Amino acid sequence: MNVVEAQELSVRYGATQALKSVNLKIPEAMVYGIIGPDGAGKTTLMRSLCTLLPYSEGSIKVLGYDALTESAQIRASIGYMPQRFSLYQDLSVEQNLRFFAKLFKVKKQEMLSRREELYEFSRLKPFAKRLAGNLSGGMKQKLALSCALIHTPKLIILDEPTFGVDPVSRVEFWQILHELNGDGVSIIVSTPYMDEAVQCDQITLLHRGEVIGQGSPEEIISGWQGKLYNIKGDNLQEMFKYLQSKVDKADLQLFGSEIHLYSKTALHKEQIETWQTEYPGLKSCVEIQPGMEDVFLRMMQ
């Protein structure tokens, strides 16, 4: 069974086409990652799932339900946790998780069997009293999950969880979310975050509002095509000049303190050699693996 299902789905915004004839197929116990930069498309998708959205074309179908004629049914039987913190700041923990259960329904006795497990998972139960607004970044985001889960849905859609969050409650957040996984929750989760992708199942890349890229982090990473080649030196910037005008400028980036270069065929040692005569900052330069992130740029062009 396929959690979500969408056809060839469109969404505008006046003129502006945020998404383009995507089509989605997740199935059922699985962390599905929607993978893209700033502006690719990924919170109107996400919305648009959990029918927060009105789209232009196509269809969208979550745990079965249309979402234009059972919205109300899909609402029900979801979690959606938003790309900013949205619950209520003045309000404890506790109270959160409480109102959140009110608002599902859900009942006392199950509430408060419900809330030790998700105090168990999430670490926050010494907080429990605290408010909101006085959590750090990375609690909020525990909080913000739990509070998703407090109806026990069986889909969860997170839309860029990890965005501003420290490394190490990063790290801890998608423990969390395999911990679910392992509990047959189906998982759909948006990042800018390329080293993130390697978390997921299977993935969706979204550049523009269109998919460039569909299937395993595994298989997208195998279909790299050339060669590419780690280069390392001093005055990155100059270095960085000086290759340009040597290959194409499309086929560099910047990687912190280095320099990838793609290449469609293997570099000639004598041709590296020529480069550290012309600029002898040029200190390495050495073929290496591409990551997600360097597949990303390549598709993207």
The other form holds:
Amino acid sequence: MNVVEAQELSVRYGATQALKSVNLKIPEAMVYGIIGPDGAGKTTLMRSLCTLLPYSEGSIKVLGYDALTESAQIRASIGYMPQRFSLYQDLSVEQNLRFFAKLFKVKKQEMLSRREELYEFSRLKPFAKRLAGNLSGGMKQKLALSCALIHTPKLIILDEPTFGVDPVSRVEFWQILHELNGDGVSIIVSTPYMDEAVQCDQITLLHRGEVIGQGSPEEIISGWQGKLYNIKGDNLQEMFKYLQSKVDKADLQLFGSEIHLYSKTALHKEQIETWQTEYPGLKSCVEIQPGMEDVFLRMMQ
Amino acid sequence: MPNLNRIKAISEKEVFHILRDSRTLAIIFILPLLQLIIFGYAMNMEIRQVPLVVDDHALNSSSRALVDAFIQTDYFRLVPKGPGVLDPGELFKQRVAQATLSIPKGFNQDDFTAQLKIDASDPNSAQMIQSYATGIVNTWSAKAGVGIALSPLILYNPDMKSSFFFVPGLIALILVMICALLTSISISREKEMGTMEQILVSPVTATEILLGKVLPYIFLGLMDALLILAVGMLLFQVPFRGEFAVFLGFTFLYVLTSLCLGLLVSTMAKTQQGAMMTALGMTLLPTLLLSGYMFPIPSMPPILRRITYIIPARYYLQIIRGIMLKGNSVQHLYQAGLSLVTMSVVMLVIAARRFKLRLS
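Alt. form predicted together with its partner chain, vs. the form predicted on its own above:
In what comes next, the whole complex appears, and the chain from above leads the way.
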């Protein structure tokens, strides 16, 4: 069964088209990633799946319900975590949890045991009385996740849950997601980070409102055609400028202290040696296996 | 069907917000007091202790009796006349006196003629002084058995104490302002903070959110009404002739109407600031001008008179003046009460329809 089926989904904000004919099939019990840079349409897609946005064309089915006509059923059975921290900052951790439990009509006894479970994985119990506004970024996200999980939904939709969270908390957050997934919860998560993309079972790559790739991260990476070279050397900026004059600009990418060069065919040894004579600062040029980010940047072009 | 537990959950959450937010608490309790005191004293149109200089040339029992009649009231206060000829113009210029009374030598049984001069640079005060003086002279001449005194009979507020009018009016004005303000920001705040996005993805309905938000404020509104009433009675000695239960019942209806007005505003506004401005704009001036508080409704042009039917304070003013000054009971007021109920229901329904369960 698919937890989400979207067909030819288009969303417009006035003149701008946020989503263009998006097709999506998300099987159950997966960690499914919606990957894309800022402005790719991730939030629009997530909100559409949560029935928060009216869409102009296409159709969405979530857990078998139609997003336009059966939004009440969808809202009752999913958990949602918006991109912005959206809990009540002037309510304590405990009060926020209790409030959302009541909104979802969770029985008191059930709520209490569920809360203990959630406290266990989030380790928020010592902060139960603290106001949500006074929690750290990572703790806020864990609380938001807990609130989205209080009614034990089968599907949770998380919009950039690790936005603005420190690296350690990010790792911890993803561990929690995998644990939840192990318990059978289907998870749809959006993120601009490629290291998070590879942690998903399947992903959809989104760029300017369009799907540019779908499949498991391995499939997407193995779909790479051509060669990738890692170039190291002195004075990165200058070297980059030099290389731009030699190859197609679109094939070059700055990667921290290195440059990645895409080539359809293997580079000749002589070619590299010519560059090294012309620009002595160029220390090495070695073929490497592409990562998710290389693939994504290539696909965007 | 709205779910009671969810309504309760939302109300509870609102109470937490109120208790944690000192700004809201200040709006609820301090603002009304300030308004009452400022409006109360600024709008006080009575004049007391008008400085009066008397130039008595008769110096007989009749003239002394007349002067006594003036200064025995609270309205006038005798200012000693300096030496020389009385010069009212100069006295008024120096603000030593606001009125002068000249009694000529021949002031006796045959000819009761005296002259009162009033500083009319402030026409309103002058008119008040004139009517006080006329009243005093009429009473005196009746007592003395001369001439015919015409005395208008004023019911309910024989002393024409303006506090009797403005305190009930202020209760109506302050309640509608505060209540509309409170609910108007309660929804726009959730929009602004982004919390609306989170609670919308739950089975909660528009009616549940609206009802949940109104309930705690009904209680606060009633507390406010009692506070203003108590302070108004203490500071301005306004009587309370009706029954307290009747007051509470009808005030509940008025508070409800005002809260629903705020909710309606908040479904339209995107930001808290916009909501506050709209709520103030929709309550302050219309209530002041069109409720019958400052200007009597029957003397308004027909178009304005028609508009007054949708001003909640119009009905409440009738109710509260009726209860406080005339001791009216339910049978005198139920029509005004029904109007309030109708307005509340209509506004709540429109608000629920306008309330979008989706983001725009």
